[in-house]
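Below, in structure tokens: the form predicted on its own, a single chain.
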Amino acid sequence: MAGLVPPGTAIPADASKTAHTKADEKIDYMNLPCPIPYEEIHREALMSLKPETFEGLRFDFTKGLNQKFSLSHSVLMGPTELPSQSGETIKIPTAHYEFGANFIDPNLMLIGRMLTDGRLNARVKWDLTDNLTVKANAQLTNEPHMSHCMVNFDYKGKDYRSQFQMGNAALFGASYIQSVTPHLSLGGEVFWAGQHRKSGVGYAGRYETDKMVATGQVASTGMVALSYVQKVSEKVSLATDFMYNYMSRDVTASVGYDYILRQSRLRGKIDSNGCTAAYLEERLNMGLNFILSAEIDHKKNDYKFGFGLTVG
């Protein structure tokens, strides 16, 4: 064959190239990257299409005593809503003042807080080993069977991970999340709630490539849930998800944005009920934070605004 080929003739670098690149991309399946917990397979749409949107005034305060160990004060002033039966929405006045403790160490990290109307939240976080840590949040609160705690293991192996969870009211969960390629990983989930004798069962998909992610998950409770992630530059995303309940035929869709400037940070969202809202971060300077939040529905004539602070 090397005869066949007239002298002084060059062969095209671009063809060994190619053979390299076809040779390169063999999926090594016994080397597959881990994949993100199960019931996080959405957070890069939650970034953009749900942030923290809060009405009237808020103030936050973080004083580090030392390297682990650090004191917060919060205040808000702002509007409660009430459940109503009618279409309005109702709203009282009311101030809270949060006081919170907080501990980070590299295997354990440890966060309280406590409410002027009697509530107490805790989280716990500990790294048992480097593949089994052990989460926990509980509420405790003044008001009858409103009180509740969760326990989640997570395991996190070379490609998988799987996670189990109980809480009070005979509430149980296990979930598992598998890469199948570098790029895909699948997973599912059941649980079981004691109290109100019922169970399910989950399932969900994972594509992730440098510039998007798109999800998808089903439940036996009737829940449909899309989502879509592209990552226009590294400051710019773009997202979009789609929520439909086949039990009452609930459907919704929404499109937002997450957009990363040099001092600020600014995401926002409409959905398909005509519900807007953003939400923006500005660093006036180091440890120094200003918020700005709005969420306006049109549909149900409910208008939200708010402005905080964040100091520490």
The other form holds:
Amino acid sequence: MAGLVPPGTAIPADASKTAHTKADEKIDYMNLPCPIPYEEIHREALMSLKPETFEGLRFDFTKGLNQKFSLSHSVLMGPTELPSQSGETIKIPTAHYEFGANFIDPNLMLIGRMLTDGRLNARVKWDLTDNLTVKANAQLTNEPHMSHCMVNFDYKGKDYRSQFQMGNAALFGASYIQSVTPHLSLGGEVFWAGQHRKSGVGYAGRYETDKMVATGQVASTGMVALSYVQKVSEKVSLATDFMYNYMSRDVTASVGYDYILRQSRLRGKIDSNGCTAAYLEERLNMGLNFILSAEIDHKKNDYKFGFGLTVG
Amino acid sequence: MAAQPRRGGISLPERRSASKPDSSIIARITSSPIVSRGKQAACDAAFVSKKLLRSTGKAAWIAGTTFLILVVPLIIEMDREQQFTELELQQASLLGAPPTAPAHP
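Next block: the form predicted together with its partner chain, after the form predicted on its own:
Below is the whole assembly, all chains and molecules, this chain first.
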């Protein structure tokens, strides 16, 4: 969250009250805080409104071998949806086991996940210096032409952030975000997709105070996304989101809540597509979490319920 | 009567044309315009009320399941949180009392 406005210039000791408050309100434009990275601009709204709902059983076990190194085992059993042309969703029960290894250092973070259906996920985050960070994300599969990889170079300045990214299908992108006042930050991005010969430009703005965060994003692909998150108390926050695609005339609005209690965390949302979802994480014991997830789509009459356990 | 264009799926069925009246009294009464209109009105009322019941049922189902998913876990969790807070308060008051008891001999 952005800090409060810092007092600007030095004031003499015998200054009157009005001069003191005026100096408090004077914003020091040379000392603005560093903004949120461009891809995380909708972070609070996404956390509340898009919980990771799943269907079936999920079991995660993370074991730390060292201070920096840990292994994780994960079992997921449940139906997965196959995209079908007829419009009817086809669900096929699948089960897989995922093995993962994490190495976490202050400067270097390596995460790898291997699934039983032959997919490999790898993520690397390397802080070269205080300001320059390299991130890489790769997903390799058995099927040909389905693997992809993306590399990001982030530079963090005093009150701005810039990022350059390259993907494997000749995908290039760059983004820049700057703090304009202590509460407002504005940014823009460009991307170019070589395979489809498409390019686009987008702009985003974010206004945050201690109690609320409002963001807006426009892109030349036709997407307009606005979101507003209000922190009603330290345990409760409400979020709402509006997404409009002016090319395909698609509108979606959703409202949700996020309750962070001591023993549990409950997120719920309802959509204008007739879709309502809830996600509950309950702490049964130290390091033992019980997860329940529910998603009901009234228009398509599609119901997804999942439960799981996370250890460690 | 010409069929009128329908809107949506909820509309009254077309009206039958009145048939020729017979000679006997009962037949004449039952085929008089008042009785036939009354019968038609009763049919329409039954049709409309069935549709209304079905749409109310559907709305109640949607409202009920949405309430179950969104609100019931919230009530349960808030109740647990309140219980937990009460327990902590109780424990704090239990543990807090002995140290403050003066130990002057």
